[in-house]
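The chain below stands alone and is given as structure tokens, in the form predicted on its own.
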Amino acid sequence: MKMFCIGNWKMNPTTAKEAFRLGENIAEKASSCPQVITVLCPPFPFLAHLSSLSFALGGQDCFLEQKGAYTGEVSPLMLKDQGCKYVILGHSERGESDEVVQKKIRAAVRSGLTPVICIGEEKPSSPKFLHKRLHSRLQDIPATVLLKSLLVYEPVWAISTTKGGKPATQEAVALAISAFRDFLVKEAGERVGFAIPILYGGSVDKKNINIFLKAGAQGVLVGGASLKSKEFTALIAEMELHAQTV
């Protein structure tokens, strides 16, 4: 079974020099776990600079139109020429709606990319609003867009720069991961629904990995971790040793 690596280097590094040199050490090990798709997600500026080495590139966001007068923004086509194949979309710190981030699915997808969907949840809660959730940024997209995407749990009250943020425990993302697929087969039918992966996201390091592959996660978005390439080399390696015992 493939696994998901997916390292989000918000804005960091500050050079296009760090960020090369931060890539090539990922990029030796990405080399050798073939289990593992190792996906990389930098400062859009860095994309080029990124595009030769041996992993997957992916954007932090796109726009929802392939082009016109919106200063400051980058299309899904733009990521596209750059080399990327997926884009972070509705991740948490981004505070937008579902509705613009159906949006974004959708050109995403016409644009030959594979959405990485981010859907939390400030606080613990239950699978009933999960599903509550799931049908608030999923509602009208269809399943063939979601076979062509990447689900993430983020649970905010699990990432470290949450004021308060605490470890998500292995119960928690297994009933989490157990509520999404229950959705996805409601909605979509069991063969749809068992297709599409789900990741989770929320303070990972190579001290947890393996709980969160326990609880049943096909992959991982990484923050803080993928910005030191000796631990996010380190949760690549436990994940190709996880792909090869399931």
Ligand code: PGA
Contents of the next structure:
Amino acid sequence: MKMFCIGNWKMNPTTAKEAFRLGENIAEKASSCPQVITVLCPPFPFLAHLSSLSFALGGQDCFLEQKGAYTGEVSPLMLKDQGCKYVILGHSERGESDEVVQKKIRAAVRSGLTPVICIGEEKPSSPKFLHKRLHSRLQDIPATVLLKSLLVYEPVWAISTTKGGKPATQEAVALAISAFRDFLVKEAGERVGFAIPILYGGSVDKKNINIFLKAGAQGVLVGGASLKSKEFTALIAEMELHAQTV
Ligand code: PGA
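Switch over from the form predicted on its own to the form predicted in complex with this ligand, please.
And the full complex, kicking off with our chain again.
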């Protein structure tokens, strides 16, 4: 089973030179771990600088239309043209409505990108609450589009830069993943429901990654630790080992 190790650099680093150096330090490990799909999502201005390196590229967001008079926006077609295969959508730091995220998901898939859809909660909740969140975030998204997407359980309270943020426990992640899976199977049927990878995001590092993998996550969305090449390459290596045992 392929695993996904997705690094979200957020608004870091500040120069193309640093971005390239970090990318180079990650690329070698990425290319020696065939069971792991390593994806880096740098800020838009650095995409072209990283496109020659051996990992997949993703955008941190895209606009909900493909072109037109939308000052400051970045089209999913432009991301595709820059070599992106993936795009993170609905990250909690962007504070977007479900309706906007749904339009972006459709535009991304129409443009040939794989959406990495973030779905979380403000405080630890229950499977019932997660079903509600999934329902409002994915309302009216057809199974054909879901099938081309990755979902991320991304509790806001677990993000490293959230005040007091600490990683979720193995039990919490296992419970959330099974709530996600139940929802998908109920909404889209078994074939689609079991095919969609479910990832975890929130304070992942090399010391705790195994608990999320054991909880059933098919990958991780990593913020802070993706900016340290030693830490991030250790995550890729752990995932490669895990992938060989499942
Ligand atoms: P973190 O970020 O790994 O720094 O907690 C994760 C995220 O924002 O998804």
